[in-house]
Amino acid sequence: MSSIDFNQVAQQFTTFYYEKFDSDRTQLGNLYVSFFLYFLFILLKILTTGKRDQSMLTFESSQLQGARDIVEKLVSLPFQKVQHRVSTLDAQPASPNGDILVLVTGELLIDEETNPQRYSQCFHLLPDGNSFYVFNDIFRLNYS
């Protein structure tokens, strides 16, 4: 793991995550489980292990642990349709055993509002082997 380049993980990551985000959110219980690295970009795929049950999710307010509660709060979110525009995506490595932080600004549009929303979202990946899963995410609306 040492060898793994931090800030290509967490590009492909966010851009995978964001783009399930915005088509299919019943689709992002796997990331909450596990993706691999496969040649020189990350393939996300399922891995079915017991960590999915200590991911934990807070948005807004709420919190949430495990990746069947995550979904369901995700998918139950009041809109339809909403699309993610990443303005800053900055990464780092958070220990010696390869975990990465993954910090990201933007914007959402939601449904057919036509003022974006601003967002920050932090990400937390542990290594799990030759692959990472989301072990945190703290999601927060940024008003002004």
Contents of the next structure:
Number of protein chains: 2
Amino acid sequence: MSSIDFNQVAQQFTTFYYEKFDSDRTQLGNLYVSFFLYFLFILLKILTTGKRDQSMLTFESSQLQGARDIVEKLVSLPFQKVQHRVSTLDAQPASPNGDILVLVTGELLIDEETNPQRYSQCFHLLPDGNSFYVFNDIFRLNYS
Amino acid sequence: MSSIDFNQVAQQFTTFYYEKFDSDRTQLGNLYVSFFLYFLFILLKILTTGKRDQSMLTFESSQLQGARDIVEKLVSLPFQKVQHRVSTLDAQPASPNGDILVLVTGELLIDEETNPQRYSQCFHLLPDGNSFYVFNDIFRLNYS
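Provide the structure of the form predicted together with a further copy of the same chain, given the form predicted alone shown above.
All chains and molecules follow, beginning with the one already shown.
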């Protein structure tokens, strides 16, 4: 993992994530697929040690825990069309294991609205073999 | 660590951080003090394995690595007075070790300006005995 360029990963991930989000967000489940594996892993731990699934998405004031609820929430968002425009993207390595922290700020256009809304989104990406998956995701609209 | 309320930690940390930042930011070094220990640890690793200090602050377009540069940057910011107003604060557990991820959005007033500027800031807090310290910090102003 030491040869990974975290800025490049963050850039590629963010581009891919918003392209999928804006074109067909039913496919976003693939990016969270490891949540299912993690969930199974945690389920085994629940049976043996009592620990809970701590994976989370915060979307505005909604906090969702566990793979199934996260994917359902993203797919069920109440709009037909959405377009993300990234203004800033900053990444930092977040652990010696190869975790990456990403802060995105930008604008989004929903359905037929012409005034974009500003948003901030923080991703915590974990390495998974030669790839990465979304472990933490916090999204907030920025109201003036 | 399992009995820690991550929302409460995030709230207390953020309140304390901005109070210090707005009143006397020379004291912020204390919150990053463990960076020095981490730096010494990494220095040992540099000597033995060639790894670098990966602790980082991103402040607008500046990326700073290592304890000394981070503290110097915060102390040298070119304004006399600053006031942070938090609009949203969301936290998530970021690892089984007790890491906490915090996304803050808000407004800040600098010196004698009357129009607040919007900002987003992402903190990655690591447990350190019974306390926490700032491991990652990404700050961005949100321009319209």
